[in-house]
Structure formats: C-alpha cells, structure tokens
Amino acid sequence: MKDQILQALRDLRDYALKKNIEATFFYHEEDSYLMRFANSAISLNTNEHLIRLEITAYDDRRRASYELITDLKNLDEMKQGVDITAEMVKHAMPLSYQPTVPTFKDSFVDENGFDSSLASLSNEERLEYFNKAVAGLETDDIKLSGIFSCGANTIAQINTRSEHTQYFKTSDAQISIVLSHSTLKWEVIAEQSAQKKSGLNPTALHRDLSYLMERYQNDAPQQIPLGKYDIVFGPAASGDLLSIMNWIGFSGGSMKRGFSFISEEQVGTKVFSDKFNLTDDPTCLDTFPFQRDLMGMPRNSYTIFENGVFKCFTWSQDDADEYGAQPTGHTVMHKSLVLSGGDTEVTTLEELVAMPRENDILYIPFLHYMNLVNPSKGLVTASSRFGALLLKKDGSVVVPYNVRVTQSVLDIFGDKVAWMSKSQTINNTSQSYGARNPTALIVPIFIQVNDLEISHSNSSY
C-alpha cells in the first residue's frame, strides 16, 4: 500500500510539473474504529477509512489549497483537483509575506510507531477489554458509558520543488470510562491510551474506577467552601492545562499576534516554578511523535521550559515566513509535550490518599469544559468533573461537589507548585473532530499547587 501511495503522488507531481504548476500534495488515509457505550449498552459501533488529498498551489505570494476525499483509483479526480487548484490560486489575494514551499532533500519514511494489532482489533477485542475494565461494578443504578477509539494513520507528501517523499503511519487507541450513578448524579472517570497492542491494560482502569467508586459510595458528599486551597491535579487536569500553552503560551506566531502570556523580552527569563521543565519530545513514541516536520526538517529533542527559565518559542514554517523568524521543527499536526516528573514517590490515588498532609487538598482529576478569559495574562476558567475528593487533614475524605477554577497558567505552574510526583504517565488528548490526528503528553501523575482558588461551588452534583 506504501508504494502505491507514493507513487500516486508522484504521479500528480508529474501532472503539474507538466502543467507547470507549483504545488505540494499532502495525503492523509485514517482506518478508524470506534465503540461507544451508554446506559451499560453499546450504543454505536463504526468504523470508517478515509482518504483525504489536499493539493496546495502556489504563485509567488499567492497561495490556495484545496482538499478532496478519494481513493487511490481515482487519479482522475486528483487530477482534476490539481487544475481546481490552479484556477484558486490565480484569485487568491497576495499575502503579506513570501511562504516558503518545501523542498525535500531526501526521501523520509517513519513507521515506528505502527502497530498493525492495535490498528486491527476486533469488537470482540474492544468488547473484551471493557468487560474486564467494569467487571462487578455496574449496577441498577451505576451505569457505564465511555468510547474505545482505535486505529492507522498514514501521511505522505509530495511537492514540485523535488521528487523526494515523505511518509508517516502509526497506530494509536484512546479509552475512556465513566461509571455514573442514575439518581445521585455522581460521574467517575478512568482513561487509557495506547500506541502498540501492549499498552492495553484494563486492569489499570478497573483497579482506578473501583477506587473512585468506593469514595463515592462511601465518603459523604458536600459544597465546599469558596476560597483558597491546596489543590492536587491528576494527569488529565495537567494534560489540558499544558496542551492550552500550545495556543497562548509558547508558540511564536501566538505571541506576534498579541495572544500569548510570554512575551519576547521573557526568552531566557524564569517564568515558572524551578521544578517545571517542559521539552517536546519526538522519541517518544507513547506521543505519536513527527520525528521529521512536515516541512522536511528533522525534529529532535526541543526544550521549552528549564528549571522554569523560558528557553525558546516554537516556530511553524508559516509563522516564521510572516514574522521573518527562523522556524524550529514545528510545522506539526501536534507536538510531542513532555513535562519531566519531580521527586515525590507516589503513583496511585491510594498513596495519595494515604499521605500525611498539613492542610485540606482538593483533588481535581479532571478539568471539564476549559475555556480562555485572557490569553495575554493566561487566564483560563474550568470546573472539576468526574472523581474529585477533597483529602481533609484530619485523615478523612469528602467527596465535593463541582467546583470552578478560575486561574492564569502562570500562578498553576509558577512558585505555588509544591511537588510533582516522580513517576510520569500519558495523557491523550486526541480529538475526535476532523482528520484523525492521534496527539498525547506525557506528564506526571499528580502536581500539587498551593494556594489556588476556587470561584464557584454547585450545591449539588
């Protein structure tokens, strides 16, 4: 299947070299499976593959794309879209700068992060695997719900500047299950992501949910005071909150524009908390990492954030065309983020739970619905969803009902973080929305950051 990719591609570069045209062809083909459940039922089981094309023209400083789905029969129909192309282009208007077309200088293939049992699993597999993740924790009234998504994904590229070629497949599965109770309202939440067969593990995830559940069924529930707090935050919390940075933090078209918290003058500054050290990492493969851009530029281990010192912006091609700036390696679908862990020795909720603390802890496994107030200072807004206890210092635990946090990224990851745990795990954050792009971090455990506060509290679930 590779080769005959490839050689579509250059096929069509071939048709417009001959219409002289100048353009690049980005092939883009998903398999993708998906398995969702509600009410302790499948309610959709689907599967879809794709092939995506856009053809991108140039003409100096005019540029046009357009974007058709095929197959690799149709070649006709590509064609055809090279011409469409063309015609875009002669009305584009002229941008302000000149982009950049790239120019391969040598052929690239990537497909170490591609595992064809992973991207093959049957539903009974998937079935399977949910069935072990909830064994005897569904009842009359706690029902499951939650999505296995799993699947391939291949991107090819191709452009007039050269015959070389690149090539990216990789295999990827994204698992979440909530467990909820139908009349008391409450919701708990287990994730799981994988890029080989290996890394499938619903033990993990029942060992996680029967823990949260206990709380639940257990532990009194309650409206906490407003106020401030000492607040652990789980892994899908921290996820978020640094995949929001990827927009209003660090990327250099971002600061330019006026929507980012870092400013020129900070490069080489401590913004953070000496204990956060950030790099975007395409070795590891748990990220489904772009180990080349897709400009051609090979990627290597990138730091951001030093001991909290502020290193560097990251530049896509088209952003560093516009601002006359040098691009880093970042003309990416998604980065590979990975925050290092600190030096505190706990790995599960029930160490956690099980330390000795000095003051009440709220932990906040999941942030629900996170939003912007003002990029320029960071400042974002979220409400805690889906297992979250407040660890009172007396020993015991309360389970509190929603809360809101309303907070800029600079006092979350500044001088108030306490510690983070030294052990480290994967967040995925892949979207289901548009082309399949499989995107996770890597991220510690558990980080506890004091004094932060909380806004709202509901009176109930």
Contents of the next structure:
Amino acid sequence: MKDQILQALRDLRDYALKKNIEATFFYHEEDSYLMRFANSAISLNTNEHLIRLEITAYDDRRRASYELITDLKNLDEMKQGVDITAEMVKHAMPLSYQPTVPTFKDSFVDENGFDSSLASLSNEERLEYFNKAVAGLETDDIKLSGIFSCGANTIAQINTRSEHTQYFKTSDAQISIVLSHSTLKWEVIAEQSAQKKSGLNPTALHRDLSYLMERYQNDAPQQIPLGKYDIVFGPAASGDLLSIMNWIGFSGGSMKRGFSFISEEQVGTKVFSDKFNLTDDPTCLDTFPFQRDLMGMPRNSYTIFENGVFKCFTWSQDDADEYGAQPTGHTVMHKSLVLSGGDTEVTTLEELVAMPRENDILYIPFLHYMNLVNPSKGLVTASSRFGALLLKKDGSVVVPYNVRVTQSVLDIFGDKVAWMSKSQTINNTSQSYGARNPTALIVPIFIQVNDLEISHSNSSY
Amino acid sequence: MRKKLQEQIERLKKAGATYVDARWYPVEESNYLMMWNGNLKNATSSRESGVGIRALYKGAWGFSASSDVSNIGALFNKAFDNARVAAQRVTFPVRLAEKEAVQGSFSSPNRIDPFAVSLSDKISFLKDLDEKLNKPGVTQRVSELIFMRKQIVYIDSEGSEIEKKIIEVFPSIQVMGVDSQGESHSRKFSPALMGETRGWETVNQQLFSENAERIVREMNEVLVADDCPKEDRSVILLPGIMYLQTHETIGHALELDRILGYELGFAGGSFVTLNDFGNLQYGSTKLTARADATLPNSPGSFGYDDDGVPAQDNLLIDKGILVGAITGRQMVEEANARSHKQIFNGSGGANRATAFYRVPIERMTNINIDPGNDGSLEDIVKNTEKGIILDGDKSWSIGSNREQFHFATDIGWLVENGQITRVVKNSTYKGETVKFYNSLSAVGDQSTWEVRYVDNCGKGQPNQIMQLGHGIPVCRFDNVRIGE
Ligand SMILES: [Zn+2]
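Could the form predicted together with the partner chain be shown next, to go alongside the form predicted on its own?
First the chain shown before, then all remaining chains and molecules of the complex.
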C-alpha cells in the first residue's frame, strides 16, 4: 500500500512540475472503527475508510489550497485538483511575508507507531473488551455508555521542490467507559489509550470502575459548600488544562496575536511552580508522535518549562514566516506533551484515599466543557464530572455533586501546587471530528493544588 | 446510481434488515477564505462525494460509509454486518415512528450562488473590509467568508426518495485590541437573517461597512473601560449572546437523545426527564420557545430531515411550560414506550447528519424564542433599575446536564435607573438554567428579534459539526450574578 500511495504522490508531483506549478501534497488516509455504547446497548457501530488529499499551490507570496476526499484509483480527479489549486492561487492575494515551501532533504518513513493487530481488531474483539471491562457492574438502573474507537492513520507528503517523500503510519485506540445511574444521575468514568494491541487492558478499567462504583452506589451525594479547597486533579483534568495551554500559552503565533497569558519578556523567567516540567517529546510512542514535522524538520525532545521557568515558545513554519521567528519543528498535527512526574508515591485512587491528610481534599478526575474566560490572564472555567470525591480530613469520603472551577492556569500550576505523583499515565485527547488525528499526552496521575476556589456547587446532578 | 441504491436496499431487506436507508452525496463543496491583518491566511476549497448506509437489524443500527462507490454492494454488506454485531447488545430494540413515504425535493433559497462568484470578487470584499477595520486601537483584524454547497439524495426502504440542494453562506468580521494592562478584548459581527434568501447577496458591502465602524468604536470603548462589577443585577441579553444562551440551555437540553441518555458517554445528559413534559415550569410565562424548521431562510431549515421527515414548527416551551423536544423517529418511540404514555406524536423531523460519512442524530433546527410584549430595547432599558446589557459570545461553559452555565461576553453596558451609564470590560454572568429562565422579566418585541446563524454546533461521536439558526428577541433576566 505504501508504494502505491507514494507512487500516486510522485505522479502528482510530475504532473505539477510539467505544468510549472509549485505545489505541496498532503495525503491522509484513515481506517476508522467506532463502537458506541449508550443505555447498555451498542447505539452505533460504524466504520469509515476515507482518503483526503490536500494540495497547496504557491506562486511567490500567493498561496491557496484545495482538499478532496478521493480514492487512489482516481488519479485523474486528483490531477484536476492540481489544476483547480493552480487556478485559485493566481487570484489569491500576496501575503505580506514569504511563505516557506518545504524541501525534504531525504525521504523519511516512520511506521514505528503502527501495530497491525490493533488496526485490524474485529467487531467481536471490541465488544468482548467492553463486556470484560464492565462484567457484573451493570444493573437495571446502572447503564453503560462509552466508546471503543480505533483505527489506522496514514500520512504521506511530497512537494515540487524535491523528489523525497515523508510517510507516517500509526494505529491507535481510545476507550472510554461511563457507568451512570438512570434516575440518581451520578456517573463514573474509566479511560484507556493504546498504541498497540498489547496496551489494551480491560481488567484495569474494571478495577477502576468497581472502586468508584462502590462509593457512588453506597454514599448519598452532597452539595458541598462554596469556598477554597485543596484539589487533586486526575489525569483527564490535567490533560485538558495542558491542552488549553498549548493554545493560549506557549504557541508563538498565539502570543504574537495577543492570545497568550505568557509574554515574550517572560522567556527565561519563572511562570509556574518549580515542580512543573513540561516537554514536547516525540520519542514517546504513546503520544502518537511526529518524529519529523510536516516541513521535514527532525523533531527532538523540546523543553518548554523547566522547574517552572518558561524556556521558549513553539513555532510552526507559517507563524515563524509571518513573525520572523525560527521554526522549532512544530508544524505538526499535534505535539507530544509530557508533564514530568513529581516525587509522591501514589498510583491508584485507593492509595490517594488512604493517604493521610491535614485538610479536606476535593478529587476532580475530569473537567467538563472547559472554555477561556480571559486568555490574557489564562483564566479558564469548567465543571467537575465523572466521579469526583471529597476526601475528608477525618478519613471519611463524601460523594459531591458537580462543582464549577473558574481559575487561571497561572494559579493552578503556580506556587499552589503541593505535589505531583511520581507515576504518570497516558491521557488520550483525540477528537473525532475532521480527519483522524490520534492525540495523547503524558501526565502525572495526580496533581494536588492547594487553596483553589469553587465558584458554583450544584444541588443535584 | 439511484437504481443501484434501491436494488441494494431491497437486497438487505430480503436478507433480514427491517429498515435500510442510503444518503448519496453526489457532491459537497466548501470554500473558506480568511484574511488576518491584511494577509489572506486561508484560501481553501474542498470537494467530496460518497454514500452512507444505515441498516437496522434485530433492533440495532449498523452504519458504513465510503467515498469509493465502485463496490456499493460491499458497502451495504458492511453496514449490515455492523448491525448484526450491534444486535448482540440491545436493551431497547430500535423502533421507528410512523411516517409517510415522500417523493420530494428541497432547495435552499438563493439569488446568487456563491460558488459562481469569482475568487477575485470574494477577496476584494475581504480586502475592503480589512481596510475599514484597520483603525487606531485595533491590533488584530479578521474577516472570514465560509460557503457550503451540497446535494443529497435520500432513499429508504419505506418508499421515500428525496433530493436536497443546500447552499450556506457565513460571513463575519472581528477586531481585537489590547488594554493598558496588556489584556486582549474583541468585538465581532456576523449578519442576522436578511430578506428571503441566503446566497452571495447576504454578503452586503454597506451593512458590513457600517458594522465594521461600530465594532471598532465599541472595542475601543471596552479598552478604556473598568472591569465588570461582581454583584447581582438584571441582565439584558442582546441577540448576539441570547442566541447562545438559548442554544446551550434550551436547544441542547431538549435534544431527546440527550434526555434519554444517549450522549452520556461524551457531551452529557439533560436535567430534563420524561416526567417533565407538560409539567416543568422551565421559565416565566414570558418564555415561549419553538423548534421551527420552516423559517423561510436559515441553515436550520432544510425541507426534510435525514429520516425523510418533512420540516415542522413545533413548540418546545409554551408560556413557560415544557411541552416539546427536538426529536427524530427512533427517540420518540423509545420515549413514549419508556414513559408508558404518548408524550410525542411522531418524529419532529430533526434527525440530521453532517456528512455522508456520519450517522443522523437529533440536531437543532431553528430554536427560536417568540418575540414578547415588552417593547423595544430602549423600552426595556428604561424599565430597568439596576442592570447590564450584554452582547458578544466570548466564552461559554455549561454543566453536563445543562443545569448550570457560565458565559463571558465581549462587551457590557451598565444600566442605572433606566439609563445606560458606561461600558465595562470582562463582563461575565452565570446561573442555574431553570432558576434563570424563571427570572425572565422582559421579552423584546419584533423590533428586537433577529435570526442568528450557527455554523459550528458540535455533537456526537464521531463528532459532527452542524449548521442551524436561532430567532431571538432581546431578553431581560433578574437577579443574575455577574462579574465572576
Ligand atoms: Zn451546540
């Protein structure tokens, strides 16, 4: 298949060269499977095999793109696309800066992240996984929801500047299991991310769900008072906060456009807690990484925060071209963010609950519907969801209704950070709109932040 | 192609499928142009075509889609196989509400097809606007044009065959500036429904010029304003934020699949239960809301939904009482069966898919609030003792059951004793949905009513982005917490 794809790209390149068109070609093929559960049934079982081709034409400072959903058999349709793009670029307006056309110095193939046994998982295997993960946990009132999403992703590139190609192939699975009570309306979640079949472990999800269920089934939920709490964030909550910082924090383009809470003058200064160490690490296969970016730049581990000190912005090629900066290998569909673990030895929720504590601790595993109230201040808002717990200082545990947190990430990851767990986990942040783009980051399983305010507390679910 | 689809539908029926439908998109095109600070950052077109097949077997759905239609039989087989596996885990066998077989067609009303307009004309429109936005105080300026055109052929095993041709146009402009504390603020404009058509003619140069001037002026007022106070006030929501309030806390809350728990794994549920229909005092008696897919000119009007059900105008909230939901054929049957009574009389015609490769789910049509009897915006302001007028959707975050919310807006104007006193920045408000709508104390008349388009409503897994509309008057709510 690889040879066929690369040959099609070479044919398109030849076609463009013959017509004197400067162009880049971006091929994206996905084989996606999604089994969706709701009300304890399979509510949707779907698969899609889609090939997208994006052609970008350049004429000095002019640039235009054309994207089509196509098939490898339809080379003529793709060639027509080249003509359409070439016609578009004639009428485009010149940019105020010179856009860089990629030049690949050599051909690059990366299939390290591809596991054919995960990509070819059968319907029956997906169903069996779910049945195992929730065995004995469903009742007439407690219903199963969730997804088993998996697939294969192929990206291939060529351009008219060189004959070399880039080829990336990955496999991925994202599993999310929710158990909810149909009348009491509480809900708990367990999630897993896998890059190969051996990473699938339904037993682990069963263990997590069983523990949370025991709490939620037996304890009456309570509306907790407003005010300040010591909060422990779980991996999904931390992952969401880091993802939003990727947008309004350390992206050079966002900073230049006024969307960042970090300014240029803050490079080299302390922004966060000295426990905060964030890198973009494309050697970490669990993040479905790009080891080269889409401009052909080799990608190595890139330190963004070291002991809370902000080291540098990340620059995509286009932002670098526009603002006269050096690109940093970040023309990618997603980064490979890794937040280092701390030194607290706690790995499971049971261990967290058993830890001695001087104050009440609010455990928030998941932040729902996060949005940016004020990007310049890093101010975000979101509600807790899926299995929050209030761990009382006397050792007892209360099930709280959901609460809203409206806080700046500067506070959340600033000096209020009390500890981070040594153990890390994968947080799969893949979104399922547009072209398949498996995305994950690595975070400490638990991060405790003291003295954060709860601005709203629900009186029911 | 139609004949081939029909043959395959018959074949699956014979093989045991109780229902089959096919949506064939001979062509779907889009065109996106974006100018940022004078740079044409995006000039993108796209084109796709393909078929999506839905099959029902032993009460379970299977779906399959492909852009490659050379082996259409295999595609139908795949959908059927997917249904067979899904049939191993069924709790409430899918039943579809009765409907009439329809031979129909729908074309969205357009005078000028935007795909017939030259790229140069589109770019020159953006360039003109960009120059108008390039004024003192403005650090970032963005002008966008989005065009969509699709042809959909729908055929089902119950004898319906429907063809739809839909064109959408979404133009918008935005400016940003930085205040003395280094904080960014923005103001934006996108036109409300104008006239009876929605083609290139809606991209009206003069209207955009006037509004470009206005948003620059208002943003500059925000840059020198004080922060929004943290206190309780009456909030007067202009359609530029009231549309989103309605979208998030009436629209999504009343999607029947959410109410029945079909989105609990992702987007969330609803505080509304089946017992609430006919009973729940959702809002004050001034609140009447409807799902109106017959509004002549809006992305929420599409002739027939993707169950092949004709567009309807259905009441959702009648003088404050919850009476209806956003529904499709499957969910109404399940809701009636689960509640042991006839809450819904057939499908509301709101099941839609965003592309050939996505399955239809309950989507908003035009979720509108009826105009009221409290006069113009000026009248409402005059009758407000201590309030704030809010406009512009800056940020929105809603609880998973749509029970509570937090919104931030681009601009706020304080109102004291019936007079607008001053502009404030960083304005926010929050509340609990039912309490909030029950505090609705004034609804503007027809002069305040606008239809706002939404081009990016996300829902479902795999995620689907849908276009729809909201017809909204100015609304005032009392005792609302602002500034937090
Ligand atoms: Zn929406």
